[in-house]
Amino acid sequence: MAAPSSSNWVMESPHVPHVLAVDDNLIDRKLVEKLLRNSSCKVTTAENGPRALELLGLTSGGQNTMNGRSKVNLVITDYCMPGMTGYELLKKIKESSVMKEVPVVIMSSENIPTRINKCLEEGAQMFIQKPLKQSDVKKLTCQLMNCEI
């Protein structure tokens, strides 16, 4: 697992972290959702980048479609998805004045150093090798909630 970037991304409130998990593969998406829920996270899922942008309110209409759910504290996305890659989603989030402070974690089953560096340089908080493990999620949520591991 790549080291997290240096920016401070602690949650503003002591409430349960709300994570948006994005993956085109249903099995991987369900696994990420289960691991996050096991770590006491509230989880919203999206099957692709455009749907994630819609949920975040970053489409042309600009409406957040979370239906009253709390603000997202973390986005975790697969890198390799059809239509819009995780890298492209990362760039859209970081270009947004409203969402740019939300940490984005990229997951991939491929360990390609240039890809990892490109994502970290664009503002990804972390790059995690798939399959995601409970220990990875624990580190993420602890960092998000500013607790000791």
The other form holds:
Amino acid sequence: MAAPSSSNWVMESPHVPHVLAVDDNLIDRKLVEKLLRNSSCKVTTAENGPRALELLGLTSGGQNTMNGRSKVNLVITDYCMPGMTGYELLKKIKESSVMKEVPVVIMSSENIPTRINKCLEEGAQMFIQKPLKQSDVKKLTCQLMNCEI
Amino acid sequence: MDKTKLKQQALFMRTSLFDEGFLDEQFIQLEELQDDVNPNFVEEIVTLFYTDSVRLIYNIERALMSNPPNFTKLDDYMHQFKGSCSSIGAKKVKKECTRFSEYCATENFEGCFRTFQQINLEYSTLKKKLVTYFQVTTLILEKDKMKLRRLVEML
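Can I have the other form now, the form predicted together with the partner chain, not the form predicted on its own?
The next block holds the full complex; its first chain is the one shown before.
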């Protein structure tokens, strides 16, 4: 098991990425969870942006509820969510000193180029069209593991 | 019923669902996710869809009753419902959802209302077909389990 360094992105074990999946839709949450588990990822789900920030330890005065032992290696979030959108969540993550290196992937059912560009410009790793397929997730996790190893 | 006949029935039902346009390739994605860890994954997700979408449909129904109609709200609710339909591969329902959204965009209340009736119809039709389909696939699984148990008992 790798020892924690000053970087936050050392995984618990090189082969088990921990992914935080954010989506307000229950069906999509279940789906993305299963897709990620099938790609050997550990998955935590959140149903909205504020909850995701809480889990990442980015709320004011909040601790990283995962206690430094199970750092998130990837955030995958839906774009259209009531309250805080996926874009706003992305911005908050990229603005934080602690989490800005975490890759963030945006999912959306709509293929809107301006939306996609906006997210990529803000630092999103990738934009995936919904509904998600196993091939999308496999590609994503391969990329993630290659970066980390 | 004998297992071969059951399997034939399941195959026939599944093929019809695709041929008649009730389901699209997203349903196949769900089937591919079914494994030993989650042997009933497809049925579970579909059941979840039908229970979860009750409130989404209710929201749309309520919103259709407000005077004057709030097309932004209607479109938002429909967007959520459509997302779920898309995720399980409910092709015909999804098509009607798209039509509904188009009527929202042109603020055509009559169109929205008519399309909503159509959505309900497609939604119920698909539900009946899937319930029957899962009854057959579950029976097949049960027969397999029984066979395995008998084999184990023989050892």
